[in-house]
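Encoded as structure tokens, the following chain is the form predicted on its own, with no partner shown.
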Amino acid sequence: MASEFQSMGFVGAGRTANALAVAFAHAGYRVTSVASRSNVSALALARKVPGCRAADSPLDVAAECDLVFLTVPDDAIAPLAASLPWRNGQAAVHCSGALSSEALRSARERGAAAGCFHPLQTFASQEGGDARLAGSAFAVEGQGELLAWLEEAARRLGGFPVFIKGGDRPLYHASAVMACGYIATMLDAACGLWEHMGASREEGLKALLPLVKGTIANVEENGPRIAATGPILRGDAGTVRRHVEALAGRAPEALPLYCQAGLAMVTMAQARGSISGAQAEEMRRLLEPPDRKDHTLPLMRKGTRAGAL
């Protein structure tokens, strides 16, 4: 299938190359060039590689690559595309969850395909991503030969593809981001009120991991409205109260994401039925800054459908 992307090759290589380059290599394809403004950086990734080499440019890789991968950051993806000297047959694909296509249409232009594949997973570093992908969905967009290739690419990674449409990207990476630096910033300040406590933000960390993978294996089991437990989805008023106090006392700065978050599970406490319309207006009582009662977003107000989470 797309019989003529023989050959590709990879601008910019930093954790998304290293992932998506490593395990490329692993289910055969042929990776052969990676240049960044590192050499450095090229050099490693390379390295890693069977048959890869550390090119001097990105136009060195666009020269001698059927299918070239821009895992650069989203601003410098249209103006790096602009300038590589594209070819028909070739093809350009960039790894933005929140850019469509339309980022590469100074390669269309030139004759290249244009395409997106991002892998739905978190690279915390250089090493190991690979294994992360097996399992994962990847956002694939392109026409005609590069499409099949992408899904198919996908498959072999040992994912699936999801078709997002050009202007629903922005909200699908959002929702990305919600569920994985979101979290990871939820837990971080859960780690500091240990602090408040005269403990080490490692110590609260070792303590709260088991609470945070037996929720995540609820998720994965019953879906989050199920797996979500709490004083506010069981309608506890007073312990609320007492969360809202104790945080506003002895550590403000964690209070507005409290309280945020607390908002929006009412409104998923409302769509599973737990609580009764009384208690979802007491809590959002508790929630909500007394000098901004209307402060929150519109899927946090009272009435929002119950699909809006």
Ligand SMILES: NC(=O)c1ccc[n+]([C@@H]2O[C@H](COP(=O)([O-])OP(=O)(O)OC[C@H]3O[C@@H](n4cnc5c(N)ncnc54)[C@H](OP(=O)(O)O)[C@@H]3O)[C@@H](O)[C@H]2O)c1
Given for the second form:
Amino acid sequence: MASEFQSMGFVGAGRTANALAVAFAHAGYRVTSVASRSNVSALALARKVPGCRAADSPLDVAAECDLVFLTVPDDAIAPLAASLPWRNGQAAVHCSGALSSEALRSARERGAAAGCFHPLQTFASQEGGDARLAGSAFAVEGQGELLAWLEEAARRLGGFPVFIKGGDRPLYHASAVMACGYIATMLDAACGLWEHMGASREEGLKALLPLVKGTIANVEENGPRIAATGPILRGDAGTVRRHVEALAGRAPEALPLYCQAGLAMVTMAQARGSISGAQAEEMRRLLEPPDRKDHTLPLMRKGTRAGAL
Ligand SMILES: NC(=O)c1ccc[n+]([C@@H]2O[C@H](COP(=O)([O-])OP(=O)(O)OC[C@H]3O[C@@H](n4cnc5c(N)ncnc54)[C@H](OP(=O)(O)O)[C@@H]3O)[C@@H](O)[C@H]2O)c1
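Now that we've seen the form predicted on its own, could you pull up the form predicted together with the named molecule?
To see the whole picture, the full complex is given below, headed by that same chain.
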């Protein structure tokens, strides 16, 4: 560890702080103080970390610690940084995926080093996040000793550093959201279809989860393009048409999501060489968005317009 960052503290005792502070302590780092908006959150985190105290205010953490993590919501990072008394030799670090270290410009202007340490992982609660960090990527940004410290920290937490240019961070974070929140959203919509069949979402999830796990295992083994299966990749337009008709008639709330993801899958299937150009065009006609095609047509004119859908 670089010698000037001997003690660390956290401002913001939410999900990410709970994961990181506990993991840092396990890895042998000195986490000495934590403050949050509410003292209850700060106390709860401090109790989990030996040698860590709940400070009354972020000012205390900034005064005491060599390296301060600002683990607050993204929009609160810059104003919080601007409210603290930074000094030479100190470091301010945020954990946002979308923001660059520019969000900490006010800390830099007062002599502190500024950096980013974004764990590419999901923490849905205050508990157990530390165990997920091993194997995770950490997007690190900073200069000189701070960058070296952050790289080493990523490795000591069992993960590995990745280096994202400031201007690329919104794209990087969009990829994270697609790989995490959007997958969960897609599954939520898939579970919702079970309600239209008279079953519960929970029954749907129980039935779908082995399929989800099988898919992730295949993605891990062969990458998403080879792992993908389904009627679009088989060029099975009749099945896709039946899906679109059923969704339009019985679960219209899920139709745009189904069609948008389907269009992306058509492009992927073509790139993979699974379907011909003509098959891809037929699929696109089935899946194009409602503003370009009225999805009620096939239902109203079933039999007469099926080929045109
Ligand atoms: N959750 C994730 O999966 C995840 C993953 C990677 C990175 N991140 C990043 O980590 C950062 C924190 O996200 P999070 O999900 O951990 O948020 P969170 O669970 O909502 O926690 C935020 C914490 O900050 C405290 N807080 C809010 N405004 C504050 C202020 N002005 N001063 C002091 N404390 C304040 C909150 O207060 P009280 O509890 O005290 O009321 C809460 O404890 C964000 O930059 C986010 O992008 C999140």
